[in-house]
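One chain follows as structure tokens, the form predicted alone.
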Amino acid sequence: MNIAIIGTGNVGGALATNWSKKGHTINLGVQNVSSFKGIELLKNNNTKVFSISEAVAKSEVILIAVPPTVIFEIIEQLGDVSGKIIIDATNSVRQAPDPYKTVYHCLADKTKAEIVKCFNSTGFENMLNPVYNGEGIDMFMAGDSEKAKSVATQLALDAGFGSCLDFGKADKVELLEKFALSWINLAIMQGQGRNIAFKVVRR
């Protein structure tokens, strides 16, 4: 797949690295192509840098991993994303993109893309290495687009996750963000450390 990464920090960088290893073409979309956070990602295979609009134009899939409050500025630079898949990896834990509750809801209102909330429920360390004791941990997703969910599932597996479990439709997006807050609470607030993860087990 041709994947635009908007937000080249910890989460975007970890996923860009793992997806490039799987042979996906990574188009980093940044404000300044000569100086940006995560410039070392250009050392990865199949990875180039462009303006945000150029990266999106070259890609079928767009990962958004930016602070929620800058999403309005990002949307202005996306160009036509009709029919493209947008993966919202943000969390409106501290600040929401007012008047919307989440970035997902903002994107659903302001674009005609196929949108899924995913890659938001754990720390970037688990994005970079999602394997515990030889087994991939779970990723989770929510949203109304089955097409976007199918792609998110494949990309979760390509990143090394054991599965990508469906939290439900758009009405479960906020619940998935609260699930992310649960990880943050355990890992940071309760001092369990960032090398913890969630996995659903069955009898």
Ligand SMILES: NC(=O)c1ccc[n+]([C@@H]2O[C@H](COP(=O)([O-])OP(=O)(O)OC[C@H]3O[C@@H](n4cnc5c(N)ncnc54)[C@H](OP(=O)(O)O)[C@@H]3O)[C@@H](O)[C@H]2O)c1
Contents of the next structure:
Amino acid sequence: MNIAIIGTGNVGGALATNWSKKGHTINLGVQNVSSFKGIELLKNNNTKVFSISEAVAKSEVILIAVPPTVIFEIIEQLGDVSGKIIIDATNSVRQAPDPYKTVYHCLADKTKAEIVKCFNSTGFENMLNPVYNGEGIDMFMAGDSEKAKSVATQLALDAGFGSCLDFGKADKVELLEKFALSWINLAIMQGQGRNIAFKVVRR
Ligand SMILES: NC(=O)c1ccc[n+]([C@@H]2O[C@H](COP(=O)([O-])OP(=O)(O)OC[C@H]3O[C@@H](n4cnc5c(N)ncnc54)[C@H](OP(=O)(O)O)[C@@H]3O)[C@@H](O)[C@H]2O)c1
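I've shown you the form predicted alone. Could you give me the structure of the form predicted in complex with this ligand?
In what comes next, the whole complex appears, and the chain from above leads the way.
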């Protein structure tokens, strides 16, 4: 797949690295092509840097991994994203893109893209290495687009996750952000450390 990475920091960098290893074409979309967080990602295979609008134009899948409040600036640079897949990895747990509750809701209102919330529910270290004791941990997704969920599932498996569990439709997007906050609570506030992850077990 041709994937635009908007936000090339901790989360965007980890996923760009794993997806490039799987042979995907990575189009980093940045504000300043000569100076940006994650410039070392250009050493990865199949990875180039462009302006945000150029990266989006070249891609059928767009990962959004920026602070939630800058989504309005980003949307102005997206161009026509009708029918494209947008994966929203942001968490509005500290600051929401007012008047919207989440970036997902903002994108759903302002674009005609196929949108899914995914890659938000664990730390970026787990996105770089999702394997614990030889087994891939779980990723989770929510949203109304089955097409976007199918792409997110494939990309979660390609990144090394064991599965991508469906949290439900758009009405579960905020719950999935609260789930991310539960990981943040355990890892950081309760002091368990960032090398912890969620996995659903069955009998
Ligand atoms: N950190 C985690 O473990 C984690 C886990 C799950 C979800 N998340 C969520 O993922 C998102 C990104 O977190 P992160 O830790 O990856 O952040 P980060 O390392 O600080 O990276 C943020 C990225 O956003 C870009 N950016 C900032 N303002 C921008 C703007 N106005 N236009 C275009 N790009 C802009 C930055 O680009 P420049 O370098 O050019 O400024 C940078 O590439 C947040 O919403 C966060 O809640 C984080």
